[in-house]
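This document starts with one chain, in the form predicted on its own, laid out as structure tokens.
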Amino acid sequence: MSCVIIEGLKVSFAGREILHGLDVKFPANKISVILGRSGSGKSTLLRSINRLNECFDGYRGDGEIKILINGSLVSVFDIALTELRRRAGMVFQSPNPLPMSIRKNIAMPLNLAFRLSNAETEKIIREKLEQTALWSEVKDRLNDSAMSLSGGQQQRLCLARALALQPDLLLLDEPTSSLDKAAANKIEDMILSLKNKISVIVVSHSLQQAEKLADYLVTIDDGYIKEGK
């Protein structure tokens, strides 16, 4: 079963076409990697899935995109944007923690998305920080600013925040590109731990990383799919 089906996807900005009628399917509950050089269109493809390209001036798009939600494939154009971006959570190249405490980085989005008791919220915070191997490092300073964390810790916090919202699909745009090797390895190991639990699509420019992570690999070049396997 596919978690994402894309048909005839074209994307342009200010009249310059970036993606040229792409057709691609990503498998459910597997780790898919989109591999390509800088400027090849891989991030544009990823952002199309939760309609983030629409945030950019001069955007125009065409084609169909369906994602798997509760066992059914649904057009991303038939879902409210807030719900779509919860269901298809995204983590970016550079860590972007909220300028508040470590605890509130997870608690605030949770409280906006769901009606939970304080005890339920605290339980999820711990679960997701444990899942991202961050709990042991921050459990005694949850009220400290998230900005006090290292870059690798901030990225794991962003992953914990996304996972706390119970996404059907996790989109990762070069999540280790700004990290040192040790921090990148922790992120990669965490991604591998999600296999068979959630659908994950990762953008990467590293063949080594793709070989480590990918159950399914798509290569993109100059806005065209060159290979999928």
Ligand SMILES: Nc1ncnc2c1ncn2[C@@H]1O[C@H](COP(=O)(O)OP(=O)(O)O)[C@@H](O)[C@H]1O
Second form
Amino acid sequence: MSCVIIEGLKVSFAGREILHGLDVKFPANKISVILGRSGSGKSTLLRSINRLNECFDGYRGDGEIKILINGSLVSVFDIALTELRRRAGMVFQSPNPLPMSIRKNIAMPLNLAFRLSNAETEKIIREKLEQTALWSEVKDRLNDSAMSLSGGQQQRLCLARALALQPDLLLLDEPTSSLDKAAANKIEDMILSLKNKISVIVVSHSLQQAEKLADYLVTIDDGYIKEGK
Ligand SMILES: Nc1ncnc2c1ncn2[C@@H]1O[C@H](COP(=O)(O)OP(=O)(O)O)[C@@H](O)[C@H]1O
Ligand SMILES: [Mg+2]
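What would the structure be for the form predicted together with the named molecule, given that what you showed me was the form predicted on its own?
What follows is the whole complex; the chain from before opens it.
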């Protein structure tokens, strides 16, 4: 079963073609890694899945992308964008916590997406902070600004925030590249713990990281898929 099926994907910006007609299928409930050099089109491929490229001036796209939602494959062009972005949660290269408290970083998006009681919200906050190995580090200062956290903690908070929305698919764009080795290791272990629970697609430029994480590995070179295995 695939969680994402991409067919004939072409993307260009301002008339320059970046992705040249890609066909790729990512397996459900596995960790897929998109590996490639800087500038090869990895982020553009990932952003095609949640239609984030459409935010950029000069974008043109062609092709079909289907994602697995509640057991059915649905075109990303047939889903409301807010729904798509919740189902396909994303974490970026540099941590981007909201400029508010640690608690609100999870509570605010959660309460926009679902109607929950305070007790339910608190329960999910705790669960997701435990899942990202942050709970013991922040439980006594949930009302402190998220900006007071280290880079690695901020990135784990961003993962917790994405996971709280119960995504079917997690898109991670070089999630450890701004971190030191110890902080990167924690994130990698967290990603591995998601295996067989949800579908994860991670962009990486590190072969070592790809080999550690990947159930399925796709290499991209200058906007072409080189190999998938
Ligand atoms: N919003 C954009 N506008 C114009 N060019 C872009 C945009 N995003 C990416 N590109 C170009 O697309 C190519 C691939 O970029 P990207 O997908 O970010 O590669 P990677 O993530 O592999 O480093 C690069 O040449 C980059 O300059
Ligand atoms: Mg990139």
